[in-house]
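Presented as C-alpha cells, the chain that follows is alone, the form predicted on its own.
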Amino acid sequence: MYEDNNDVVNFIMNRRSHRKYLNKNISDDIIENIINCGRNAPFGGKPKPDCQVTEYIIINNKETKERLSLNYEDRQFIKDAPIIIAILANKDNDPKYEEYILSSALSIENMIIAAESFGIGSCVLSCFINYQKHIKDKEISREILKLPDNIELIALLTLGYKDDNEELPAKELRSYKEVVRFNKYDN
C-alpha cells in the first residue's frame, strides 16, 4: 500500500477495481458529487456549455443492470452493483469535436478518484467502442438504454461500498524507468 501526506494521491495510488460491493445504498448527494467531478474534467474546446459532450445515465433499476451483464461470465457482477453510470458523448453538442472519447475517459477517472474519496469502489466496463467482434454487444446495450443515434456509448462505471472479503490480485506495474523517456523514445 503506498503511503504519502496527499489524500489526492493516496487514492489514486491506493486505488483498484472492485466487482464485489456492499448491499448498501449509496445517497443522490454522493452520486451527484461523484458526477459533478467528472463533469469538472478537462474537456476539448472552450469552457462553455456548448462544449461539454459528456452525458451520463444513472442505473439504479435492477432489470436493467441485469440486461447490461449481456449473460457474460465476467460481467455478472454488475447486477449487484447498487449505482451503474452509463457514461455518453452527445455528438450533437459540439459536432466538430471528435476526440469525445478521451473527454469522456478523463470525466470517468475524476468519477473513480472521487468514489475513493468517499469509500466507493468502482469498475470500468468498455462498451465495445473499437472492437469489431463486439458490435452487436454495443447494439443491445444501446437498445437497453434508448440510445439515440447522436448519442455515443462510452463505458459503464459500477459503483458500490467496497466488500472487505472480496480478494483482489496484487497489483504488478512496469517500473518508472521502463515507461518514462525524455525528450524522444529511447531504447
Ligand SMILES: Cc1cc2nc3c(=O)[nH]c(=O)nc-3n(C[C@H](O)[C@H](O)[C@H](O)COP(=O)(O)O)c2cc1C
Given for the second form:
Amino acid sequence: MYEDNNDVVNFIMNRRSHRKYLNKNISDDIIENIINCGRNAPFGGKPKPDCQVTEYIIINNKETKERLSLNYEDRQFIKDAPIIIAILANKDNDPKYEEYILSSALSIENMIIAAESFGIGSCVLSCFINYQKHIKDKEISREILKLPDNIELIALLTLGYKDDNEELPAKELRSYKEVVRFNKYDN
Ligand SMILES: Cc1cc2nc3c(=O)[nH]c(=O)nc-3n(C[C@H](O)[C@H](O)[C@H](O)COP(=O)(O)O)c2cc1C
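Switch from the form predicted on its own, shown above, to the form predicted together with the named molecule and output its structure.
And the full complex, kicking off with our chain again.
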C-alpha cells in the first residue's frame, strides 16, 4: 500500500484492475459524477463542444453484458460487473487531428481515478481498434451496441464496488531508470 499526503497520488498509486465486484448497486449520481470526470479530461482541439469526441454508453443490461463478453475466457467477468461503460469516439468531432484515441484514453483514465475515489473498482478492456485479427469481434461488438459508422468503439470500462476477496496478480513495473530518460532516447 502506497501512502502519501496527497489523496490523488494515493488513488493513482494504489489503483489496480478489479475483476470481481460486490453485488451492490452504483447510484446514478455516482455514475454521472464518474462520467463527468471523464468528460472533463483534455481533448484534441479547442475547448468547445464540437471538439469533444468522446461519448459513452452506460450498460446495465445483463444480456448486453453477456453478449459483449464475446465468449472470451478472459472477459467472462464482465457479465457480473454492475455497470459497463462503452467509451466511444465520435469521429465527426475530430475531422482534423485524428487524435480521438488519445482523447478517449485520457477520458477513461479520469473515470478510473474518479471511480477509485468512490471505492469503485474498474477494469478497462480494449475493443480491437487496430487489431485486424479480431476484426470480426469488433464488428460483433459494434452490432451489439448499434453503433453508426461515424462512431468508433474505443474500450469498455467495467465498474463495481470492490470485492475484498479478489486476489490480484502481483504487479511488477519496469524500473524508473529503465523507462525515463533526459532530453533524448540514447543516454
Ligand atoms: C489497452 C488495454 C487493454 C486491456 N484489456 C484487458 C482485457 O481484455 N481483459 C482484462 O481482464 N484486462 C484488460 N486490461 C487491464 C490490464 O490487464 C491491466 O491494466 C494490466 O495488467 C496492469 O494491471 P493493473 O491495472 O492491475 O495495474 C487492459 C488494459 C489496457 C490498458
